[in-house]
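This document opens with one chain alone, in structure tokens, the form predicted on its own.
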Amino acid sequence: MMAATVDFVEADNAEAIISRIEHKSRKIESLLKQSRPVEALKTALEGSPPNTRDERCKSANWIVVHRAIMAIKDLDALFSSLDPEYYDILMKYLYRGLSTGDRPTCDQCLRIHERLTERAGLGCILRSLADTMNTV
């Protein structure tokens, strides 16, 4: 019987993975300074998580998108622009923004989550919970 494998990127590869979240940083940077938050979480998002089990990645990971979550204002905006498929993966991220109990971090984190909570519907936070393969 063959058992069904997920392909992590092993600790040696996490260089290069970083490599990707500064090049990443870098471009969200950029966009937040231009007052694009809403473009700079979808970049933030875009190929999260890395397949890693390494928490370096994921820390790194972690902090871009905190950066964009925390640069969001207007939810109208963010919702009427964000494509469905960033919808679990941005539920997954505002837990472990609540995770911090960091005020600020939290109390952003709850109002994204409430939107997001109606507009995915209750599915998204049950599939964001059930996957234990893609952790952030």
Second form
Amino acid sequence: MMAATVDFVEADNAEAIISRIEHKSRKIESLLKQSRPVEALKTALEGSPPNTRDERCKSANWIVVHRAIMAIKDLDALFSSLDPEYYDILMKYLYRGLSTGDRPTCDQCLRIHERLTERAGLGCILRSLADTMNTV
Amino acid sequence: MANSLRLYLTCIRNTLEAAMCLQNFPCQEVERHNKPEVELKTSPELLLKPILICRNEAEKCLIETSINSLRISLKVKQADELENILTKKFLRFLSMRAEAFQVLRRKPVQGYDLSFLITNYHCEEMQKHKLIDFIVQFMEASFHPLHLVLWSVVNYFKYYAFLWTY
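I would like to compare: after the form predicted on its own, may I see the structure of the form predicted in complex with its partner chain?
The next block holds the full complex; its first chain is the one shown before.
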């Protein structure tokens, strides 16, 4: 019975989440136009909806994060200004990017993955493997 | 090109170092049995999320971990028919001698060319970082010989075609 109420709440929430993601993507486009890719990535990672099971929300958020990841050129600037609390969620999105198989995405994700592992360590990878509740 | 190979192998190495945390775990369903859980996949609480690392459309590596075993499946790039045949023969040769390798799986997982199965017993007998070194060096080595063999085969045919035309 508890699960049924949670599902019902989620269906309502899905629309709200998708509209939030669309609003976020407009903000990210404007940040990218101003050549601030690091802020764009931070905005994309911030409002990630971890507790929804809805695939549409996850896909919508992935598209936004993907756009921000591909726009990153300078990795040193990225890691000097990104807060450690975003490392875990970024690692999950990197693995999602690596599973797509699209060459430019994979190249970019592999580059960021190497640097992120140096900064965040193996624990970050293991948390992204083990976390089944907050998936992306 | 070389850089992207290096990044791909670094990513796989880091993921394996994190994922290779294996311990002995007797089977929950059957008494006195000890099975690699990643092969059976009966209990979801014993499995971690499978990770797929793609270098491009043709090459990928699937890493599946469980509490007592780890399965790594590789797909190597095959540009054309000849390379396809060479790869199949080479990898079949290796798979038939899987006993000697200990960590090699006799049949690759569906959709991949080669699979490794590492259990907690392998981690107890052998050193974890050496196992990871072995797998990464194997991947590095398997990218080269096929291209060299192919190149020599193509040149062989070119040379004989040249001889026959004159």
